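One chain is shown next in structure tokens, namely the form predicted alone.
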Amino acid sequence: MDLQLRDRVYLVTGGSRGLGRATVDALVADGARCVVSSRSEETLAEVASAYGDAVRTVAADNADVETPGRLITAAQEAWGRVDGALISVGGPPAGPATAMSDDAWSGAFESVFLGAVRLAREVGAVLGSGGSMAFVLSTSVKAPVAGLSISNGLRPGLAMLAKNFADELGPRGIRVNGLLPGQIFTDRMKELTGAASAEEAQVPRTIPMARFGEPEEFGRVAAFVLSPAASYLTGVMVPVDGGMTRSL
């Protein structure tokens, strides 16, 4: 299938590793161009080396109010357009609700929640018809994940706001969706499981496919959802979880 991505330009936050990086891989492989942001200049240097002229990198924190403008400017200066965005942030601190401090909640709200909303609002303002945004959320949108209370609190709200953005931007021909990764074996999963590889980690019985997902499996879905090939898909939450989510 031709995803019609050639020469289209996407902003990918948190794009230097994990799910964001896998999405950059898929987008660039189909001919797109990407502005990739991360807080780590070291990992961004590796991204710049790997993709050459197909990417521009910006060291930025989603919690910074200037980040959306910087990313949009980088895309417009490099290629004269912005066609969409993958809005992804790192996972908030793990722990039970009874142990999470106000500071932990406030910090996560600024980056995970408000930073994502700000990006969607400002990117949505410059997109034209055919533009597309996707929020990287979690299966915690559908059901709580044990030990990830802050994620459980913030992700469902972002999912509802994604629906709001889809409603409000749809008349301009702009699509907005959510992606719900499950047990994808990224660096974050290494932290949570304490295992160095998917082979070493114990696969939860709740995954019907009986294995962890690979980042590239998420990246291919994200590229499709962002692409013109998904032109009538908006306001939906797409699980990428090997069947783990039991609700419809």
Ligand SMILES: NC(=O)c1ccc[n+]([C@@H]2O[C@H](COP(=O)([O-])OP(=O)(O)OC[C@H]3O[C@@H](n4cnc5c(N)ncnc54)[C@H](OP(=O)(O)O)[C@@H]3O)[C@@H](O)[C@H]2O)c1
Given for the second form:
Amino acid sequence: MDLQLRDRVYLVTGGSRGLGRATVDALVADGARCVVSSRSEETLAEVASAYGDAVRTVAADNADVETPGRLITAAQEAWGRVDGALISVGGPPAGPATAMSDDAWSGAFESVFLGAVRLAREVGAVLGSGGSMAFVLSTSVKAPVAGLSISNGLRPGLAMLAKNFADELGPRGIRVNGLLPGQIFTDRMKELTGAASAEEAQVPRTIPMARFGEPEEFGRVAAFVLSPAASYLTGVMVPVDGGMTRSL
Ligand SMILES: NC(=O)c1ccc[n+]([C@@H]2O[C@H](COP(=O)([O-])OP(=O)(O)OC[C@H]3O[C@@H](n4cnc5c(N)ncnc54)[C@H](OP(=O)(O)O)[C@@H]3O)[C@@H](O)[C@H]2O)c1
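Same protein, different state: after the form predicted alone, show the form predicted together with the ligand.
So here's everything in the complex, that chain up top.
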């Protein structure tokens, strides 16, 4: 199947590592170009040298009000167009609801929630027909993940906003979806499990496929959902979780 990604331009926030990076891999492999952002200049320098001309990098925090404008400008200056965005960001602090401080909630709200909403609003304003945005959320949209209370609190609201954006932008031919990773072994999963690799970590018995996901398994789904090949898919939450989510 041709995903029709050639020469299309996507913004990928949180794109230097993990699920964002795997999505950049899949998009670029099919001929797209990406503006990749994250906070660390050093990691972005590695990204720039890995992809060459197919990528531009911008050091930007999703919590910063100027980030959407800077990413859009980078895409327009490099290639004169923007076709969509994958909105990913570092996960919120882990911990039980009984122990999370106001500061932990406020910090996560700024980067995970408001940062994503602002990006969708500002990128959505410049997309044309055929544009596509996807929020990287979590299976916590559908069921609470033990020990991730802030994710459990913020992601379901973002999922509803993804539908809200899909409703508002659909008449202009723009699609908006959510992606719900389960347990894909990235740096975030290393932090949460304390294991250095998927082989060393204990696979939760709740995953029917009996293994962690690999970042490229997420990246391929994300690239498809963003691509024109998924032209009638909007307002949905797509789990990429090896069957872990119990609800439909
Ligand atoms: N992996 C999973 O299975 C899984 C499951 C459920 C939900 N999720 C969620 O999916 C998202 C991505 O997860 P991941 O596994 O890819 O995480 P990851 O491996 O930790 O990568 C996070 C990426 O986001 C960047 N980043 C972090 N904070 C940022 C900020 N404030 N602004 C801009 N960029 C930022 C990081 O680079 P810098 O640190 O240099 O900024 C890095 O490129 C997270 O929100 C996570 O909670 C992941």
